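This document opens with one chain alone, in structure tokens, the form predicted alone.
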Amino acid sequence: MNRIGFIGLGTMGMPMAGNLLKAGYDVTVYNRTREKSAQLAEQGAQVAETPAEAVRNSDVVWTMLTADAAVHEVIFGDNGVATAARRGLIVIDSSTVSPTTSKDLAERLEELGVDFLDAPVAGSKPQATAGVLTFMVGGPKATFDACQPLFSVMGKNAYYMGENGAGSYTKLANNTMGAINLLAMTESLMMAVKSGIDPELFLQVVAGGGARSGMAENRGPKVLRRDFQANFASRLMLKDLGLAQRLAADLNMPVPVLSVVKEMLQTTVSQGYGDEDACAVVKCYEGWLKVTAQGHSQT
């Protein structure tokens, strides 16, 4: 299982593939943007020029994009990974996407004589560059077991959630939960600041109690830099909100707090900031409050 092909060279994907080359697999790159494929090339990768391309010379296909339809439509398109693949291939899938199509996907594959799992992950960007992402992961336990190298490669741990489907349940469930302490970093942050207390200090003490989040301890220090550089974009947390709550109507389950974390995000998207971090969410509450939350050396 020395032979990987990846698809999706976006903020994620781009390291994941590059950790598995400097462990020595033989990469297969396919983006839709061939510039990205080339940076990976440099670093000893093989391009392919179409999704099935990528299948032809490979153990397992890995796919890391954004959205439901891309997931779809590189699998089961024209040139898709499907119209390349033969029994014992393994696909696994780290999108965040509805477990509604990671079972799809799974149902469909396995009628191909192809194992899948869905493997998204906990993390940003520099937890993929640093190899140390979380994957939570749905499919067979055999096939889990077997792929345990690759996910050690581009993760510090993988957990077997249970049947095809439940790595994507886990993944909307933490996702939620992870919007709504950026949220909540986010409101009393700016509540700090409004009354005039150092916000340095304030994440300083939140680090030292219960209200300590990893939001709170990543996504504060990058406000006050005033770094919105995108390591989860506000549109795709958005878009993953939205799984989400469609989750819940499908669970029958009220979730009032998600509903307006959700709308938080899309007035961050609809006030221009899709492309930049979700720790956007911020400018929101600086332009109602008239303030600027920023630490000492951006003042």
Second form
2 protein chains.
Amino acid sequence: MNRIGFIGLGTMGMPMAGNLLKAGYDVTVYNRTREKSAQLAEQGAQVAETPAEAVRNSDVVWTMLTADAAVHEVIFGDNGVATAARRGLIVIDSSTVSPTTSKDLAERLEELGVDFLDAPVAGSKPQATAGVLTFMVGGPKATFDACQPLFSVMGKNAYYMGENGAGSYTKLANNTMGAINLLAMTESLMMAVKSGIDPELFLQVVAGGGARSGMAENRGPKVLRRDFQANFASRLMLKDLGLAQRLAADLNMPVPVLSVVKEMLQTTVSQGYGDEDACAVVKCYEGWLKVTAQGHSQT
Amino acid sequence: MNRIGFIGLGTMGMPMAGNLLKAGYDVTVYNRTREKSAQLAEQGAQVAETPAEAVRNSDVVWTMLTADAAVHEVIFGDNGVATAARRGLIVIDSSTVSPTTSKDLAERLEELGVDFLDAPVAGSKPQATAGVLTFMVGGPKATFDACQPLFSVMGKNAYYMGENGAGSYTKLANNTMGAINLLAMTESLMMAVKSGIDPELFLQVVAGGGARSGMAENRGPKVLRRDFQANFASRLMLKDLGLAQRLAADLNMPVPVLSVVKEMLQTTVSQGYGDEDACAVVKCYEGWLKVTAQGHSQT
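In place of the form predicted alone, output the structure of the form predicted together with a further copy of the same chain.
In what comes next, the whole complex appears, and the chain from above leads the way.
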């Protein structure tokens, strides 16, 4: 289990693979865009030309991609992981995908003698870089146990949630909570500012009481210093909320709050802020109110 | 400043007045229902027959009531605070009311030579009992400074937010954040449960990541042990969200997320859970889904 194939070197995958390298693992990387692989090659990674090639030298293949279609393509497409799969290989997907996709991948890989874990993460770029992600894992318990050393290199916690799909279910519910909390912070911060309250003082007050949240702590100060660089891009949050909304529909469950929050993220993307951090949703309110979160009138 | 009149001995007022007594203040209490005053009399409080009587022996009069109309009545009604007011008296209102009410009270009391602070609190019954509330205060800065010893008996923090009304503005924005966070927890918890995820494990997972919130920490376990005793009654959260929504309208500000969350609290009250804790909103989802937050099917 010392040879890891890592596929997908985006905002999250890059620091995750980097942490595996630093911990002494033998890492082979594949990324559609070559430049990112080159960066990791300087840190000692092998570079594969195809997903299949990343599998050949590896005991475990890790994928960290942006959407269900990309994961399907990398695993079952031309020169995909499955074409080089062999009995005993382990595939771990940390992408945020639909639980249906996770269960489908698990079934099809099982037919090839490959164990699969859906292992999406809580945390964004800073946590990925610091190696303190939280993994939510679904799949065979023995495989989960065997992979603990890998999880602990990239994360502070790995929770075993149940059989395949359970990781993705947990992740979508977790992101639903986070996204709604983000809007809780945004709407109330703008209400305070528009009332003439100092925004920094407002964030300090709420931090000490029952209204506190991780989102207010992380994204509040980011908004106030006008730093919209993506730790978690608004277009990706929108994608996740779309998955969560479809999950709710599959569960025959009304989700009124999630739905309106998703529309606000859709508004954010529609206004051209898709590549900015999800906290750029505040700009929609600022546009409506002709004021910034610092209380300055917009020119 | 050692003689305090305390008016309103509800869920919050009772422990707040109790803490003033324990700290050695000379407290005269008034409550519409006499039995509650009797409880505090056993702890050494004087009992007044009218609000005016509570004023006569006091340097500071504190009000903790449930709505704008009750505050107006207690201060400006028959035998109200104003009828016994004298130059130098300080009136502090910790009720959650509209900022317009706070500003109006301040103006009318100023004409009588009385200083007024709007000083609503973050925290519910447990924090009131432990004396660790957070006060958000609007009014004359010198009066705020003079009252610091009183705030520190009942709270861990008192923030000076600005002139009269600023305390109430902050409080409504704070409660908006808290209420939306409560629904974030509720909707995502039910999504996880309906997906077959263990609810206790789910709360543990989210507590360690960016989706964490005070509401998930405080109300999540309360929901799981089916404890709906009110720390903060759903009818009072509904009332506060109504005030927040009217504030937003006054500010000419769209609040799509607050609005849908308010409807969920309205649903909670309509279903007969108005006197239960606001976390009883989960029962609306449970009714829709025919499942409880523990994952058991409802009979």
